[in-house]
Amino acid sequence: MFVSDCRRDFYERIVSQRVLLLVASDVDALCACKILQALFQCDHVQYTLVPVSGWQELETAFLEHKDQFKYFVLINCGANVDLLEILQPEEDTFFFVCDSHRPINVVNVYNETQIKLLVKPDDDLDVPAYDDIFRDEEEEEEESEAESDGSEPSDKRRRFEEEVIERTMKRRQRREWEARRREILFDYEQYEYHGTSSAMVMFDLAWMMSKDLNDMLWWAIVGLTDQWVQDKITQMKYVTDIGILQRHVSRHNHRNEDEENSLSIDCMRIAFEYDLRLALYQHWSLYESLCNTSYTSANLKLWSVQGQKRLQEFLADMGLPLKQVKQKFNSMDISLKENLKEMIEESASKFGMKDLRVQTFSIHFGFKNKFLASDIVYATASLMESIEKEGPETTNFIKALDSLSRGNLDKLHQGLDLAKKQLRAIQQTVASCICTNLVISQGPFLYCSLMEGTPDVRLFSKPVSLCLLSKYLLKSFVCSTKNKRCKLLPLIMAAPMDVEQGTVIMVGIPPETESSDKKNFFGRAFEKAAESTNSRTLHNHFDMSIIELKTEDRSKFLDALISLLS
């Protein structure tokens, strides 16, 4: 059931209870979790936080805690499956689900008692009507053959014939209704996509209760930027949500412009900016950032000798000496940095990169700490998927959560270093895939598989890193191929998951087109292909378009996909 008033139907109901927070492993979920933790701290709410990276962990966490807790809050997990069927909870257990995954499961929508969905009312959900998908079980018709008083067998026969005709009509109507129901549900569940960021939904709640702080606003911004960096939402949706947050930013940060009431230098301030679409450039060298950002690398075709020449021409066109470009951004000549954005934008449009500037926000605290929202997203995601083993599984989650707090700059800088390594690894892998023609057209989709022994292959057994790699690879492939048909195809990417168990992880991503609505049909297609071939698959990820699969079942699974999508 959709919650119409988050304050009354969600927050005030859990504020006096013990709450279990189940949080998915993505940056938007972490930001929503930080906002909720800050609210809980204000009101002294007792809670336990459990990170969950997939359905199996969610079920395990529920089974372990169901005796101690009656109130469960699920962040970025749980909306797109029938929760009651998976978890089989008692009737006095309540779930509050704040999840950006769409479409929302219809049983969750129409469950009036146990499941409460925290969704922004302006998200167009197109949920089918109740009567189209549920109908009350009709009472078994009593086949009482009413004995007639008179001994008129013709009456009896006529009534019997009428009953038979009526029953046949009812059966036909039911069959038609079921066929229509299947069609409606197929149309509704066919594509997977994302709604408003969970961090923004939580910030809205804080704002409604007049408890919103600048920190919470920053987390909402990072949550939205995560959706944009991971390419989960359309440009239109991103710009609309940026506009909503911009109003909050000017409300919270207007004192900084006023000379007399200016805040101390240590205070945090957020500013709206039209900044460059270059990954981590303020914490790296401009050269490295140009080489390792998917947008510039794909447009300049940097994996080829010709592309490297174009990069040199691009830098020459801006009039930037190589010595300056290759040193740390902080150490660059101040006179060059003053007009840098304008210079880069002017030259970029000559080289066909018209969208190099993007609307975003930056945060300042102290003299030298300035970060863009995308810097924080890259750093936090890298900490969460770090492959360096340090203690239990949850260590990375806690580190990533801590890096979002202002007081933990050392963790944030550690995250930035990991993010640079990750971006370099992605770029090198993209270059080698394109130069060795590893991207093959399979008919209805493109396919690329990473071999065991490829450099950095362990990094790509993690879902967020693999999705980033797939999206970068598809962008680059579309820029490099001459085949017009291939430019419109989606991509399936596979990487080794666990060599000992012989499993691969597969992700499917939609075509890379200007008008793309970011809707992904691979989730349903993977399910159908696995069913029809009895492939040993594991649908453990909250994103349906990511699956794990036994290596030896891969070829029959792909064959089934090809015939399904052709």
The other form holds:
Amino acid sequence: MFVSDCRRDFYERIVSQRVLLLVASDVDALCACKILQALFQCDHVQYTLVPVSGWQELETAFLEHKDQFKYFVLINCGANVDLLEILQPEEDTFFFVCDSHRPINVVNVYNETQIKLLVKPDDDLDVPAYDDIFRDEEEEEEESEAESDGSEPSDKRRRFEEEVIERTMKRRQRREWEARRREILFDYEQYEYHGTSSAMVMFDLAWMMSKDLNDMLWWAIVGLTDQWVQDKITQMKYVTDIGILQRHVSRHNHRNEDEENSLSIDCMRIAFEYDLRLALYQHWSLYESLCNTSYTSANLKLWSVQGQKRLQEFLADMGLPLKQVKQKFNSMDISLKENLKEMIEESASKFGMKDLRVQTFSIHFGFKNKFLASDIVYATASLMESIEKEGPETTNFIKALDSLSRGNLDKLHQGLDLAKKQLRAIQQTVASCICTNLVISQGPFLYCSLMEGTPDVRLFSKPVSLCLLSKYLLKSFVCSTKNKRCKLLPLIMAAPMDVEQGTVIMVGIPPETESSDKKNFFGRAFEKAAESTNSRTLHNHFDMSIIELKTEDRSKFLDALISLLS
Amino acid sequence: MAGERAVGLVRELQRAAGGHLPPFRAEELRQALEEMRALYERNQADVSEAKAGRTDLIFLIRFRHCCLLRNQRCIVAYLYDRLLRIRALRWEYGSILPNAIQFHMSAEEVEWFNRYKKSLATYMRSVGGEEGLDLTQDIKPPKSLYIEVRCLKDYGEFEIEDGTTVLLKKNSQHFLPRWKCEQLIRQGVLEHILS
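Having displayed the form predicted alone, please output the structure of the form predicted together with the partner chain.
After this comes the whole thing, all chains and molecules, with the earlier chain placed first.
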């Protein structure tokens, strides 16, 4: 059931207990976890933090810890499946789920006792009414009791006929009701999408308890920006949420505007920026950033020779000499950097890129350290999915979690370097896929498969990197193709996951349109296709549209998908 | 050369920095004591001769006496320094020493350690009211009641005062009472995280 008062029904209940935090492996979950950890440390709530990256790990962690804990908090996992069925907990175990995955499973919504959903009243929840999907079991018992009643032989025949008629009527009603129920559930669960960021929900809780700090606000901003970078929410929702956060930012950071009374330069401050959406441009050179951001690279078509020429024209239009642009951004001439944002925006609109600037926030502390929210998102995401094998997978999670604290700047810089490598690898892969026409239309969707020997293909065996690659690929493809129908198709991307075990990771993303609502139907489609072909698939990720399957089953799986979706 | 072995013992202790306890060199100690005994006997013989008239032996006797004193000083320094290190171990590791360290101690040292433990325990019980005061905790003033720790290796289950157990698995993070974690932090199982 939904928790209306987060503070009373969630926080007050766990403040005197020991809690197990199960945190999913994405940046939004990490940020929400940091905020909650800060609150717990403030109030001395004893907790244990276990990172989980899929359903199997969630189950294992639950089995290991269920004897020791009664209160579990799940962050960015668990809302979209029937938790009680999967985990089979005891009667006195409580789950608090703070998840941005939608649609929320109806069992979780209507369970009154054990499952509490920390979800803000989003306007797009649309949960079906209780009576439409659940029916009392007692009515069936009445029927069977009536059937077993004995009575006098004279009335028996008449009553028998009446009973038969009644029974068939009831059965027909039940069938109708069940058919309608299936339809309602199908409509409800068909599309996957994302709601408010968990980090923002946690920040809201902190604010309600008046324990919010600038640090927590920054984590909430990073959580929201992660949703935007990974294209999980619509532009409108992003702008609305930015507005909400902007109010908090001005509340915490208003002292900087007053010249006399401002804080020392070492204090952390957050500022609202209407800044360029070029990835990592302040920590890279402007040229590299233009080449490796999907928006500019797709619109300028940088995979072709003509595209490169257009880039040169673009730079010339702004009056930026090549030598300057290829240097590190911090070493560019101050005179060029002064009006950079406005200049770029003006020139960009001439080249068809109207949304080069985006509303975001930046953080400052000390003289050297200035980061945009998207920089932190890229750095943390690449730390979490780094392929350097340094122990179990949870080590990467821990590194990424640490990098979000301001004291661990070395890890953050390491993350930035990894992010640069990752972005370059993505751009090169996208360019090669488009130039070699690897993206083929299969009818109801586009399909692209990465071959074994492609450079950096190991980077894309991780779900978030692969999703990022697919989104960039789809954007570039839409700009490159002339076929109007293909522009509206969704994309399925496959990459080799584990060569020894012969598995492939497959990701489905919704079509790229101007006003897309980011709703993804591939979750259900994959499930159905896997069932119908008996393919050996593993639906391990919390996002249902990411699966792993055996390489041999790939072609029959795709055929089943094609027939399902056409 | 007289006194070499004793000085060798002292040198070894000096090399073992940081409170580390090297193995007890019973053999070298025995040899040093043997040397002392030999010197003493020779001195005994020479003293009776010197009393009988040979005054040129006095210098030799004095030299041997100095050697004896030097040996004594080195050996006593060796034994005493080891005792100081063993005493520090009680404060660092608690009342039960790891096997590796116990292996390095001689029987007498173990005996001394037990008596020191008892003495410390009696003192701690006498201070601080009814229950006594555990002085070996919180050697540095603590900043908070609970600390955040990260598990560096798989340790298994760990019980806290109120009976609840925590499963310490690699890379899991916990927020636990400080005094319970100190032992494990010293052993290297947990790592204190400062945010």
